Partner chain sequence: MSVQNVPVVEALNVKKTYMLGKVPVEALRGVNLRVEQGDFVSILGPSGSGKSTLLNLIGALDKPTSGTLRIDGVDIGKLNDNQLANLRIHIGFVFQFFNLIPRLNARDNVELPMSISNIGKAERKKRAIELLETVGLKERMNHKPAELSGGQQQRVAIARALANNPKFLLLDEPTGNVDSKTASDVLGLIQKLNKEQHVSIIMVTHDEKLAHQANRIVKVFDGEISADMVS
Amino acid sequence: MKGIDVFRYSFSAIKLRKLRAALTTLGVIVGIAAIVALLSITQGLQATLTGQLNQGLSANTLIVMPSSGGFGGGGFGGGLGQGASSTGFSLYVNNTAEIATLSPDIEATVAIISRSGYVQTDDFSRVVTFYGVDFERYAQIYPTFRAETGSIPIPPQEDQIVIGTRVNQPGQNGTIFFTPGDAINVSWVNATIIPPVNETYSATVAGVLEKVGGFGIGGPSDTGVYIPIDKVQSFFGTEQCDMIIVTLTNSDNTTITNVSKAIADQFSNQVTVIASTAVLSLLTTVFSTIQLFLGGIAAISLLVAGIGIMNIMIVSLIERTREIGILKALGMKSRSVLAIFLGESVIIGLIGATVGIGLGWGLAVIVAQVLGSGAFSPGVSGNTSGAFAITPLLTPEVLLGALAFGVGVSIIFALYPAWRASKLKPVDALRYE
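Taking the sequence provided, give its structure as one chain in the form predicted alone.
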């Protein structure tokens, strides 16, 4: 039989058993939909996080922290600690000059002091993270440190501050609490003395940052309040810094490795030097593992569908034993019988995979919209709704892989019943009741 005749015969056999074929196809649809939905959401989440990290991290920067210091500032939410490791080692603001002399590949250095506190007016109070930085150097390293209203004062006066857009508009709904020129109180609880006391000074809002939208380690944050580092040193009574950002002349791996080693050696390996590129690489590795894990879970449902296909094919073989006997008695070859049964599985796999891909994509979009509405998501810097926006991605690899997987599973699980059908002897088949 010609290939087109085989598929016509296979399709007609499926049409005669519509309900059974539909239930068999449904198993493939569910499995493929699960794979497509999970992988699309995961890839969309990866793209979102990578994009936001790229906004908050410059490829040619290094972050230097005390060895046991944790990530926590620059857009992650809280403060960065107290600038000291568990071993008692501390970084100081004047270490920036020391680091700058270690290599000609070092372009600039800037220290960051971070503390939690409050900004207050007569009718407003908000917990924020204060960042003490050199405004001029910080703006050179991070182009996102740019004012939407007002300006970034260079050099700033001691009482001038710059605030993130989500401090100015917490709900991002048009309700603005401060404008450049407004006076607000900056406060923190000084627990270094007993009893603790509230330290407060009056500051002037010099500028409100443009929406950053991303998050990174040390980079500008929509939820941060930026204060001249000299004022922070006197206000918080410390010379210790939580991290030092180092800008390199380029982002070559050799340069990053050499400078990182020079910095670690200078401080007797008591500091951790983090490359921005390493953070992005780690993120990619983590998400690749997650995709593999979720894809494996979804594939289990497709394997269950494959067992269903085998079961249906065996039942179909029993029901059509006499039919097969007649066909073989009329001269049909065994390979043609094999091709007919495999043709049925291919058709079921194609229909199931195609519908499953469409259904999976639809589910991914719905889930992303639910997550983006904030129903299950905490607020993230830069989201207008306060939720974590995810745009599902259906890559060609996922599309073709799902299609091939659906058809492949259908064929594999149909091989045994198709082989049994092709080996039936005409006499035995015709005698079958």
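Everything numeric here is computed off the predicted structure, so don't read it as measured data. Positions refer to the first chain, counted from 1. Rigid core here is just the name for the largest C-alpha set that superposes within 1.5 Å across the two forms. First, how it differs from the form predicted in complex with the partner chain.
The rigid-core alignment places the CA of Gln140 less than 2 Å apart between the two forms. Remark: with the core as the superposition reference, the CA shift of Glu199 between the two forms reaches 2 Å or more.
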The other form holds:
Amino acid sequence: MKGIDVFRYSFSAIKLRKLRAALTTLGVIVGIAAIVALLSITQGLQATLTGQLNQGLSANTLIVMPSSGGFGGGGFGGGLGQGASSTGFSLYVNNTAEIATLSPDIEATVAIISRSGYVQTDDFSRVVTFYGVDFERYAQIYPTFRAETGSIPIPPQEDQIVIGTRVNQPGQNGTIFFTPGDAINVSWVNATIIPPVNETYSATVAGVLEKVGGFGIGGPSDTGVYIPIDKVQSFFGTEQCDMIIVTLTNSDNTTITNVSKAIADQFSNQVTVIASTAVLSLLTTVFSTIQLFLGGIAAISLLVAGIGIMNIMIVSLIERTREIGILKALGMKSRSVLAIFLGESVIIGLIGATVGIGLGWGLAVIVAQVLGSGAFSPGVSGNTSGAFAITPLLTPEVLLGALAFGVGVSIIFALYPAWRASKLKPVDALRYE
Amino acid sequence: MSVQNVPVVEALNVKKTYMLGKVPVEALRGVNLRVEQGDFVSILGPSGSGKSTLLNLIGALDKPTSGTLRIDGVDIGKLNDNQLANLRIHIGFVFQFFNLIPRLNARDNVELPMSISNIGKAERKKRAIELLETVGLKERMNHKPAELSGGQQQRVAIARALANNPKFLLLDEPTGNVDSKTASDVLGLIQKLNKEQHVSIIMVTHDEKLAHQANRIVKVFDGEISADMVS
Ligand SMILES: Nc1ncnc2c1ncn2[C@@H]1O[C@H](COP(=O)(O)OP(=O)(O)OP(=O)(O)O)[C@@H](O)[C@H]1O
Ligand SMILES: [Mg+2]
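The form predicted in complex with the partner chain is what I want next, because the block you gave corresponds to the form predicted alone; please supply it.
Below, the chain from earlier opens the complete complex, with every other chain and molecule after it.
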């Protein structure tokens, strides 16, 4: 029997039981839609985060932090920890010079001190993260550390600061609070003495940064307030820094490995050296796990659909025993009977997977819109609102994978009923009432 | 042609035993039968005598428990499932209960054996219409079995059995489920096929009168052939 005729025959059998076929297909649709929706949302999120990280972390940049500081506590955008690890080890601002001599592949180094605090004027008050950096070196390393209004003062006056665009324009709606030259109070709560005291000094806004978008570890942030490193040290009363950014002359893997090791050795392995490649691969690992987990849950619903298919096929097999007997008596081979039954489930699987992919994608778009409704521009958003504009991503892998999985599950669960149908003996099948 | 000498059916001491649980039921107890090309044989016998069992074996739907059964010179006991299926394509079988596929219309039912034997769409459509015309049902070709009378369904079944130009036609009580007027119509059709197209006919019946329309009568009793005579 020709393939096309097998297909026609399968289709005529499905058409006979439209409602039943529709319900069976629905099971596949739900399973595939769940898989596609979850995967395209998480992949979209991953792409967004990776893109933002790539902006903030260039491949030839290393970040040196005290070991237990890690990513914990401060997190990506907020203030990083206190700069001291639990073992008592600390990085100091002047360690930059020491690091710079470790390898000829090192291009530049810059220390960063970060603290939480707030800035205020008569009609403005906002919690921010202060970053103490050497403006000149920082601007060299990060091209995004560039003023949109005003300028980055090099060298800066003691009281000059630079603010991120969202500090100046928190609503991102055109209402700006500062123009260069404005006075601003910089405050923090000094908890190193008891009782804690509020310490404040009066600064001048020298410049407002261009929109950075995204975020990176160490890189300029739209919500950051940048203070000259000397001032920060005296104001916060510390020589310790939270991280040291090291840029390399090239981004070869061997360079990254060698320099990372040299730095770690220099500080007796009490520092963590993070390469952007490592961060990205960590991110990839985390997302793979998330996807595996979510995809697995969704896959279970597809398995349930598969059991539904098997159930329907067995019912159909029993109902059509006599028909199978007739087909065999007319000379149909067992493998054609098998193909007819599998054909039915392939049709169900194909329709289910196709509709499911469409539905899943639609769902992902809706969910992304709901999640991203707090953000203002696609792909890029601040990190204070907690909302991300996710652009769901449907990769060809997910698309084809979902299609193959939907059809595959349908086939696998139809195998047993189809096999049983093909093994029926014509005489027995014909006697069946 | 030497093929002329090969009988279409040759049964040598064919036995068929069914197992009903652990109890063996001897449906055929050693049947010897020879049917030549162009024969019209009636198989006559009481209910339960083994007529259908014999016909199923001749139709290659089942294999004998012992003995040799040659169809067109081929020992079916030695064939595997695929070879049996190929053999069935060239045997026209008309069942007692028509056994049409309910969801297919008359034409599609007649086309079915041809699609099984890989005949192209256009050709099988043409032939199906011709066959339905032969059995006088061309106007009803788009009707489903449920929309046809018993006699009409039986004629569709005959058209279907003829689809792949079988050497012989097997009919299991072809008139058992139709009235006597329809029965004689159907029989007329069978006789015409036998005379004009030299299709060998083996027809199971328990109607004496009908059996005598054939040119040979084989009587089956209790799983054995009790008489084999010219009508
Ligand atoms: N698949 C089977 N399993 C068990 N016993 C069977 C089977 N098929 C037939 N038999 C038995 O074999 C015997 C012959 O049956 P068969 O159907 O050949 O009779 P028949 O001559 O065609 O009768 P009828 O005129 O009623 O159709 C019967 O006793 C029947 O019960
Ligand atoms: Mg019978």
